[in-house]
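One chain comes next, on its own, written out as structure tokens in the form predicted alone.
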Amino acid sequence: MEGFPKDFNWGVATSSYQIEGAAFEDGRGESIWDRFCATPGKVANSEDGSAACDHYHRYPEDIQIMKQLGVSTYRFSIAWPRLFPMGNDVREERGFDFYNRLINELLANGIKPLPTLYHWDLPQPLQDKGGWANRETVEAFKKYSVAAVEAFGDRVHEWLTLNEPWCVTWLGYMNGVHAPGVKNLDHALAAAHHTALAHAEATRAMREVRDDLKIGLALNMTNYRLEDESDPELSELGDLMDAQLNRWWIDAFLNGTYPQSLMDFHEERLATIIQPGDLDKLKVQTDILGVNYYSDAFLGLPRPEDKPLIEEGLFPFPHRSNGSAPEPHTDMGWPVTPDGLEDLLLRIARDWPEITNIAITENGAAYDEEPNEDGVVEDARRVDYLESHLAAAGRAIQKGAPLKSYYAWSLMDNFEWAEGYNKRFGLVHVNFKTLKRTIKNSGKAYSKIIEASRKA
């Protein structure tokens, strides 16, 4: 695999929620994950993450895996409700202790923790108040990251704050599908804003704590394609989603500003949220930007036979998404194209030359695959994304994209939030009835990429 320098950090990931298990162990308190998965209707035959992968228990194991794979990093998130059950300043140390021994084990076995401060699982009492909605919990996580750090910053020097906002603030504050489910554009917007200045403010306080950390945030990103480029409706539309998902959190960190297309179009909404000073907080310094990239995304404006898919109110125009995206498509529906991938990342780096390090926090493809006969489990369509995809992430850095480690999703086969255990990113099979490991042919294909490259 060509474009990927001796140091270069190779590793997987996942969540706490996807993977832990152990739900009512040890102290841990209610999220709202665990409260959305108990609402009827709401997650795929009724499942939840109360059991997952039992990692809580089977790390030791799941870490000798990441050794066998060759990793040389893990991106993991720490359950927020396991360190602080309420939300609040009253401590859980069972959960303290649980990512002590978490992070001592990989780093004796020579893997760097990353851990995502963030990752979902929001504890229900701050929820109860209005969660991400509520401008309080921006400095209950502060709170949360300058614990975290003081527990855990001896050993650990690269963080994440929070992952994917945008999913957070639009599919679980504004269209409902992910936990809280709540369905209210203002809602949706405070929170987008709050997720901004949550990261500002933890990532201030966590280095007031320790001045050697490097601080970043993992982003979903993607490349919007119009189906008709010189359609001035689509163009307007396709801005619009850009600055939604790729620029809101990006220019907040870099400028202390929002895209001003979005500030315009939510002007009123926004200026009850926004209050005086919030935009001069927004700017701090932010050392990785972590990308989680999956598809590239297509839009087109619907026929009469479609039903549109956004909100009325959200966008100015209803609009067909993936309506004219190519075959093939993953288990999930979504398009195969790694060449997105080497797009996105020499435009962050044509449109921000200020960011130096890019990760790419998640990248991987759902399919079925289940163990053969001889108990191997023969994924050759998610050894071909993986493979595309690094040959993607190669070019762009040849062409001088800072990017300096990637993250495999998942390290394992988990809990897909609203799809329950329908959807398997893993590159290990977990048989979640006897929760047996197996290493796919795609792990093995993603061993041998990085020996190879560490050879190079």
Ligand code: FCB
Second form
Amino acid sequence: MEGFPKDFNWGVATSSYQIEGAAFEDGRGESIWDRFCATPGKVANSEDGSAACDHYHRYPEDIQIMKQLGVSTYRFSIAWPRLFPMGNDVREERGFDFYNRLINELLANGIKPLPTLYHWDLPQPLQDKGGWANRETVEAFKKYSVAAVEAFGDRVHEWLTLNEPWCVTWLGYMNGVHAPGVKNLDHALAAAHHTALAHAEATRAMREVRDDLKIGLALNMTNYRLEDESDPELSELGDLMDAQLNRWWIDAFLNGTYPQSLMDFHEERLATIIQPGDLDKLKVQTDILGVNYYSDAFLGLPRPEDKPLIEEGLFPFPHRSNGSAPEPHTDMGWPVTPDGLEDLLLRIARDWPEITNIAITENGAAYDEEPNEDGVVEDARRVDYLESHLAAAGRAIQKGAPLKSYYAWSLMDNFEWAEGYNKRFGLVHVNFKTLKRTIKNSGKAYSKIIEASRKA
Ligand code: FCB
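The form predicted together with beta-D-fucopyranose, contrasted with the form predicted alone above:
Shown next: the complete complex, the earlier chain at its head.
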């Protein structure tokens, strides 16, 4: 694979609720995903993450698998309700113990930990008070982040605050397909602001505890491809969507602003949410921009029935937009567009030259291959996806994009949120009855790429 320096960080990614299981063990509190999964009709086949991959008990085996793959770093997330079950100041030491065990085992095996503090499992008691729509959650998140750095910061030097605040905001509080399942534009806009504020406040507070940390966040980003670039209505919509997805959180931490087009669009509502002095607080030194990239988004002319929704602020959703997306699609229905990764990385380098450390914190594909008679998982489509996206990332590096790390989503098949266990993203197959792990051909291919790049 061309373009990657010898010291490139090769990793795999997961998140707590998607893999840990042991949802009611060792004092872990209820999260919004436990509640959402228990609500009929929210998750495919009424599945939930209560058992998942049982990583809570099987982490030593999973770390051995990472070692076999040859990765140098592991992105996981910390479950807030394991450390603070009620979302307040009351600690659960058994939760801290678990992450100490995990971190120590990673380090003993030469794997650098990259924890994400918030990958969607908000303590339910905080949601009962409004969750991310409530400004108090910013303060609660700051305290939790400080406690995590105090506990683990002697060994963990790189951190991500939030994962995909766009999804937290728009899937969680506007279209309700993710926990907490709220559908309310005022709540969504408040969440958009409070997540940006939470990143900044937590980052500053974490640095006060230790000044040797590198801190970032992970954003889901894409390229909007317009069906007709010359159409003014579509161009305007494309710009608003780009602002909402790609620019909102970056403008916040880099400049202490939000995109003007969205400020104008939501002017009256935002006026009651953004308090005097807030914008100044948004700006914060952010060392790592995590980019989660799965596919480009294809945007067609709005259908007449969509127009009232768009006027309300409910824009079409990136991967499900109504443009004509090319084949092939993954099991998520997302088109496979590797060149888009190169374009996106180069766009970041061009538009935000202040960003000097990009990590692809997620990239991967859902395909459902099972082990064959010989126990081999022949997931050729995932091998293609991986190789073509890495080739695109390598080209971007050669053209000057400051890409330093790549984390494949995901280490292993896991609980894919509202889609349940049907959508398999793993480099490692998990049999959800026996919990047996089997490295897929894509895992073997990734391992070869890593090995070759270290030798080159
Ligand atoms: C991202 C999430 C991650 C995973 C992938 C497929 O939006 O961050 O947890 O579910 O999608």
